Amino acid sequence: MGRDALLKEIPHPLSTMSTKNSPPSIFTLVWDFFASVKLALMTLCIISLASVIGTIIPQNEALSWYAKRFGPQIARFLDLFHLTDMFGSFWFKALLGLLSTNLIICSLDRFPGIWKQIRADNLAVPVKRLISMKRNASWTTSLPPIKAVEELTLRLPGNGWKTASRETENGTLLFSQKGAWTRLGVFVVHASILIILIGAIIGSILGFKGSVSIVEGQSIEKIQPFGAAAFINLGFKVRCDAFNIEFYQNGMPKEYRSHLTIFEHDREILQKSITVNNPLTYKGITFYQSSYEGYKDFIVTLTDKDNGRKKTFSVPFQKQTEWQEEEVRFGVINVEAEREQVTRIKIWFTDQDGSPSVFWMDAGSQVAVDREGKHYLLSAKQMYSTGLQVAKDPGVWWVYSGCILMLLGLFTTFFMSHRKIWIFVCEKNSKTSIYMAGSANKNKSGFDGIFSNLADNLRNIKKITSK
């Protein structure tokens, strides 16, 4: 062969260059970036840190409030980076979007491989590989191979291992597994996070949070959400029938309770007394007891015992009020208070017959007022307004479902495993040899005990002699 012919037989180095050494495409680079576990960990760390900061720094207050508390420069810094409304800021939403994209692509990237492991033909595993596995056992029996396979096929399901078998050139291979689906636990966790984020998005778009103050005896049907200029019509009325407060001996509030009534089209729908940890929910809108405010006016309820008529009045301090139907006049002319809490009330009362009645009574109590030929019951208390936080979050059940799903996914991922058992039965030196091997993708030390107990149990089939 000549030189030219020889050169033709030798391929040029550039012509043999593998396409594997070519630079990856932009799509591959972007895909690998979003499929990275490091990106997920970094994003979760940043979100966690931001959440901690958002918990420490009070949110959604006026800029003047931050300037007064932290100083003008820090207030401007907080406002510049939207740290005063962190969970509604564009960069926090961008982080959540990045995390969602990462979880979706990471799942799509890894799911085919995991699904392939779940659906793999485990009876196609070479026998040599089984014998070389770290977790294995072997023994012999005088039973014929066919009888040994029958015994093992009966014994394995009794121990919770559903068995499949396949004939090979040298013998019979049995296979059983538990928890193959547990490999999907990580994808359940990914899905749960996405469901929680979907719930948060639904709540932020379709829900609202705000506060409202209702004076005793009055009602509202609109609220103003936090950070919004427009009012939202609730679609029903909420009336504060009464407000009660209890104090400790040192004057600190012990418990405050609002008695609320829901009206629709002037028809009473629902009544409930709410406290701080016992809200009222109607049509997906929840009213939480949050605060109160005392007034200089008083709530006076007067009952005519003779005819049963009853009426409640809002009575300004030291101003006369008249009940025309009963031709009576009354007023609060003095009070006694302890730590800004009215404890005793001085009442002036007359019904045009005789001299006016003047008497002291405990706030919130009821006293009998007897006039010439007439009898009344009178109760008086300081007027309050109840402060309610109002919230509607239609995505809350998505969030709850996501949390439950996350717990199931985490339990599956960390406490359950995919366990496999192979048993090969063959005839060797006029005896039936049995080789057993097993593997687990997690909790391998725990699987060692399960494997050993199962091997000991299977050795005890009749006419077996240890190898």
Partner chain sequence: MNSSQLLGITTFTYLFSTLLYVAMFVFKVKRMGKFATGFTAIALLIQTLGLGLRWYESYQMGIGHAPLTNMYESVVFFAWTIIAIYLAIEWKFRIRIIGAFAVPFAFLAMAYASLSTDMTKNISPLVPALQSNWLIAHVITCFIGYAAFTVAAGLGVMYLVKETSSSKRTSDDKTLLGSLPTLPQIEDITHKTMIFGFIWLTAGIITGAVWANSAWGTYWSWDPKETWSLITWFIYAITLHARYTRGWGGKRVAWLAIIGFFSVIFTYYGVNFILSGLHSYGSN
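Having looked at the form predicted on its own, could you now put up the form predicted in complex with the partner chain?
We keep it simple here and write out only the one chain, dropping partners and molecules.
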């Protein structure tokens, strides 16, 4: 495995040991294999190609579906290599595992070198090397060396630059640097990927996802997670009090809303109406509005105005229902519908006295039914069930933290650099000579400008003081 340019610059103790002396041990070979960027690039390429396949072959359909679409031979082949649930397959997870191992070893391998660069004693750099640097400037001044050092120190940039100096045999070396820590940015990015993957693992072990459908007025306390046989007990009850759907004038859906109530030990804990993008979370379990189903049944609520008695019924279409206490019989005999949503309902209603009342009403509205000597309120609407996505994912905060770290790390890696400036002041032929050099690990052209501006600025010391 070829070492990369970074390591050529700063040899890692482990790698120099192995290349110079005895033949490399198995440990070193394995380590070097996982520490190589080539492996990372290969793994990324393979994951990308696999992902392409995973988007071309529709995922998670029934085996019969693949047989119908591609023929039984190919269907069996797809099943054998888990191409029908590729992203959940063992080999795809293994690829992600390989990438993670690669990331970890790569980072461990490079960290000591980078750390050395951050902690390096830049005042120990020999003057000869300074002069040979790409970015350098030199000039002489009539100021005595001590005075020159003083003036230069004053004029070195502030805002985050840290300056140090050291006396050597031949003169004084000044050093100033900024952003040494930015060299760690790349580790932050790599760590963030691992944190996101840890979050995903936590979610898949400690969390669950499922969906449930609740008919209006009914409640559930168990969830069957996707792909699992056993139900999970929620530990509380969720009731769907009502489901509403609203449309825009052009017929597009505007809002799906479920009114949910949570009960614990038959005690009402909280109520919330959820919409898409606005879920309900209770005890770490979140309920998302995801679908609905309209029934041919109706929900009819009757109130006896005189004695205040009230009862809600689920009423099948064109079937007579009876409220025994009040000796009332009623039913839905016809409906008007728009886009499969019932908009108007025709009610048939009778009690002991007189002929039946038959009338149309808007779905969801309440009307007064006045009988001989009796007064009722009646509301009726189509019955729905709401489809909820239910999820518990304790790993999600790991994932979000990883995402924030990734953005911070990328910004640091790409837009911030470690900049260094050295200035050497010495006496030569009864004149004070000044040598300046600088380096930056990134955005070198940007640093060129800063360096030459600073050099011009520092050269002016002589002029100011000689006046």
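Only the largest set of C-alpha atoms that superpose within 1.5 Å between the two forms is called the rigid core. Residue numbers count along the first chain shown, from 1. These numbers were taken from a predicted model, which means no experiment stands behind them.
J.: Would you say F77 moves its Cα by 2 Å or more between these two forms, aligning on the core?
T.: Result for F77: yes, a 2 Å-plus shift.
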